[in-house]
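Heads up, the chain below is alone and in the form predicted on its own; it's given as structure tokens.
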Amino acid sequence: MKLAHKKNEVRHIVSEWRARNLRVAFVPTMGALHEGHLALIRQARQHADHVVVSVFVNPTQFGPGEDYQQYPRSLSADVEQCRTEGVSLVFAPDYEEMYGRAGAPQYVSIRISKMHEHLCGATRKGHFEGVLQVVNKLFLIVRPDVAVFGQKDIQQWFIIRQMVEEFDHPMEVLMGPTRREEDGLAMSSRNVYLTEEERNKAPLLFEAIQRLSQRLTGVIRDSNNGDAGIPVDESLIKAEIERLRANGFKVDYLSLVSTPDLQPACVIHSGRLYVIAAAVWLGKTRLIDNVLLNTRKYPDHDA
């Protein structure tokens, strides 16, 4: 495995791979590897020959007031896991390598339309820009034919996914399933903010979005409105958000969206797939989490 610190090195290494026609998988990181991370590198090792990892904590995705620097960085933790998981180059630049002298003034940025302006987006403004200034630059040193994110940032997910599109990356994005702690805590590298107490009760979000996953799912599956929809009972979702409120959480959203446009469903119609996701504060430590509801799974009656 090498490591790199340079763009041009990036670059020399992955020519040298294409001229041998050989896949590249790129997963992108900001480092503080955990088994959530792994997986999406084990993932990313299925469908290429060589898996470049990079590891850089973005400041252009914190706002202000945000945790850039007081984020998790393990370099050479992250660095030996990689190696375990036999990836073949992780790049791990610096803020000069990525965006040059600090103070040098931007010109440029990437603007997006309707797809940042629920969930995160709604009140980490400029965010979703910076990330995706970060993963185009990215993607344009590694020139990935797969790209592996996780569904746990399934907004940042979706709006990749459409840069790629719309930018006529050549490659694929797949999503990497969430992974868990065993009582269900969506893997994290902000995690270790949480206290004992906190973390206790951490678990309890995805129970929350898994019971209105439940009893939306059990709706969709006794109605009988064939092409006019469902609508969406808010009460089931207010419910969900007074009993983490009731536990100490302070929500920041908890909300049904459609895809890909990530707007807010006040009707599920059959054969689409939605997202329940949620962000809440537990003290200090914000955490999110997200259900795919897929209605194809539910045909209606009349069918």
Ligand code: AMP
Contents of the next structure:
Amino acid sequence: MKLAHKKNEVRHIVSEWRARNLRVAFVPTMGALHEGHLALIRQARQHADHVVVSVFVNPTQFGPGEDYQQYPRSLSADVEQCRTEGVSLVFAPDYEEMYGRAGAPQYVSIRISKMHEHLCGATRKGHFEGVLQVVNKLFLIVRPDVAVFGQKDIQQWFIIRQMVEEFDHPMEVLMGPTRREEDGLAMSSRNVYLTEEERNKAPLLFEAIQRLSQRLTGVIRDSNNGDAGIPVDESLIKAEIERLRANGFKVDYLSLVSTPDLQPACVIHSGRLYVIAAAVWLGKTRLIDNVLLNTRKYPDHDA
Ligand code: AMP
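Given the form predicted on its own, corresponding form predicted in complex with adenosine monophosphate:
First the chain shown before, then all remaining chains and molecules of the complex.
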């Protein structure tokens, strides 16, 4: 396995693989790797001869006052985990390698419309533009045939897939199912911020969205006006928000949205894919999670 810090090293290595007609899969990360990341790497290996993993804590996707400085960093452990998982190349650039010298002006950016207005985009202004800025650059450096992103960050997944389509990146975007701890908490590099008491409460988030999913699925099943659409009973959503609040969670949102546009859904139409997504604060830690409703399967998604 190779560790590269420079874009040109990556370009050189990947172009040698391409010259031999080998397929390349890519898993972008911010490091502090856990089982969720490793599952994406294993999935990526099924689709290519070589897997590239990037480790870069991208400052442009953090807002003022967010945890850019505190974000856990553990490059040498990450590199060892990648080696064990059969990764061919880890790309770990520094800030300057990605964006030039500090303070250098940036005159060009990617603008998103509509898909970032709700869910995390509503409170994390500029976050998804920052994500697309770095992911677009990484795609152009690595030039993968396929990239794998987690369902855990579902808004990110849909926005990236849209960028790939609209910008004609010649590649496929796959979704890896959310990996969870035994008690249901979605794995996240940020879970290390939780105090013991918060960690014990954290699984209530997944319980809430699962319960909501079961209730909505029950309503869909029992209804026979599928084509006209079934109005969403908002009181079911409010009840879950209240329950979370009563347990000390500060709820950013708990919403049902349609796909792929990620707009709030008031009516459910049969055969379409919806997402129940939530973001909450437990003390100083922000947790996100989601479940797919009425699951139409996406490529490679076996949740
Ligand atoms: P991050 O390092 O948090 O930027 O995440 C890198 C990739 O790992 C993204 O595609 C995430 O969606 C994915 N990911 C993070 N946590 C999980 C998880 N628990 N299960 C599956 N994928 C995950």
